[in-house]
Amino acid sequence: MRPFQYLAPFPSFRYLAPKSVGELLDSLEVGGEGSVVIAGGTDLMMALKERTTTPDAVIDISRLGRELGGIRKGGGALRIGALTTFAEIEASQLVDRFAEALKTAAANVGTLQIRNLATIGGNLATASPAGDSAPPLIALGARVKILSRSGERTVPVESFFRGVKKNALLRGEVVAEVALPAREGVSSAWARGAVRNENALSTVSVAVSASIANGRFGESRVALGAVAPTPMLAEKSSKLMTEGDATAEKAEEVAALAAEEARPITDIRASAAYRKRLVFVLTRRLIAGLLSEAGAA
């Protein structure tokens, strides 16, 4: 971008802010797809200044918290909204007992200032492939609740992405929360490579979750991230894993064969070769530290 274009005005559009989460719904049918939801703004005033989105319609849910806030334990799940910001994430004891390795994307995503606007459901509907609340959420098996005049209807994280920034949210829908099984004794991690430590883009992410228990792995999943169109389920790996030995051979045949599961490109950030190198380091780090943290308990 041009220096010149973070001064030009943006682009005319009409600015609606719902009260309630029933004045969105109506919001977005008449907003219709030439709209655009705004929650933290860490994406779209972006995308708005370098001209990638020119909406018809902003429509402001920064004030629906209290319907579309906060962290919560109900129905053997732990329930995410949608506007939950990354530091509200990183600072729950909920997110710290049953979902680490989101704790730990969300303590690296952006700096500070991002964590404290940025939300979980933007995150997710901006739907890079290098979101990094993506693969901690896939390894956990997080479920996508969405909302629309219609109803609800749920979709595994992985569905959720369509491919590059698609998602799929159909026309009248919102993200409204992330729903994860809250399992005692499920373990999981998170790791990225960055160029540099903070406020850049991932890339490769990977994150792994697992329960172990007398020598073996339990009910295991690898997710991958900035390596493909979309974050993925690494289906192949996560099966060799499960109900395997829970051992350090283990934790290479599978981290060999997330690298190769891995489909991702050369850019200015890293060539497919390092990418996919990435993926073995990384796998085979995080669940020798599983293994590790199983030794100590």
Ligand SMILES: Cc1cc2nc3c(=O)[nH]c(=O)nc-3n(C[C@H](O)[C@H](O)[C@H](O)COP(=O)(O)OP(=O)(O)OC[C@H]3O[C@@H](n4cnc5c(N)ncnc54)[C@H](O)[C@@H]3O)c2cc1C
Given for the second form:
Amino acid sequence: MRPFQYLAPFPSFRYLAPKSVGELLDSLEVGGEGSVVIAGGTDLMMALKERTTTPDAVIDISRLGRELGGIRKGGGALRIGALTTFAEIEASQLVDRFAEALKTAAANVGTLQIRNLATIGGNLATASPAGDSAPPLIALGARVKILSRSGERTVPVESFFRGVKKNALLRGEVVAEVALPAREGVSSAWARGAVRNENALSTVSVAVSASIANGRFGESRVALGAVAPTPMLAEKSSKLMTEGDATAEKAEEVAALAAEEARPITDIRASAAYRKRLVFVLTRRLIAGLLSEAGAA
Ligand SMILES: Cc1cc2nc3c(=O)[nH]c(=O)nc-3n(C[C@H](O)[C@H](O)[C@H](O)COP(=O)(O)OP(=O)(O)OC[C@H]3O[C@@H](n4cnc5c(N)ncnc54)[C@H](O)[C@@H]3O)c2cc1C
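Taking the form predicted alone as the starting point, write out the structure of the form predicted together with this ligand.
Complete assembly follows, chain above in first position.
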């Protein structure tokens, strides 16, 4: 970026504000590669200022909250519309009941001002390796619902990411919703390490979900953020935890394997070795928390 780039006017683009999802899908189809969607704008405005995006048209979906927003339970799933903000997620009783890890992550995104604007759909579509909604959603087995003129499809959140800032959306597609199984008895937790407590990108984030009964873990998932080009499901750790003894020793083993599975880089925020250590510490701490909540440790 050139000095004083932030003071330069944006290159011009067309601004479209569809009044329905039908109109949105038409606009996306007609606009093609040169069109981008804007929801809360917390990432896109930065990209426009930095000229990493120079669209011909910006399609504002922020007024489609009736169709693309809201949190509800339906068909055995907790459904969160793409336009739901992190402030709404943090305040939702349904999220508190079925997706505690997501609630904690939402409460830690940016600042209050950011959480009032930033949407979950935008957080996923940005596809940052450090996006904070992804690990809890992956740990909770969530799927992304994608809409286009030719219909809808869903993909597991872990398959939605295709690389740093690359997602699985094809031309004409938009994120409509994210849905996760609404199961009683499944506990989940999220934690991150960052250089400051507030308004900092995660150096590492970890989310864990599990049911615990009769001294054993049921189906369990461990997900990691900021330690690979994309947020990831730690498959081997999840397998080791599932059906394992619900003990502190197992938590230690799972955490050690999660650190092995992480593929971090060294950058301005932390070294790769520090990140691996943090994965171990956070994973062990989260599982220990689930155990003590269940009265198992
Ligand atoms: C000061 C600051 C602090 C931040 N802190 C954090 C943090 O702690 N944790 C964190 O994870 N993030 C953080 N962020 C990043 C950001 O707030 C989130 O990624 C946010 O959730 C993006 O949502 P949005 O609605 O603002 O997206 P927008 O900026 O509107 O869009 C982002 C991208 O997603 C696309 N998009 C948006 N909605 C859709 C949709 N429904 N379908 C398809 N594509 C779509 C846009 O075209 C664009 O490419 C921070 C940002 C700032 C500026």
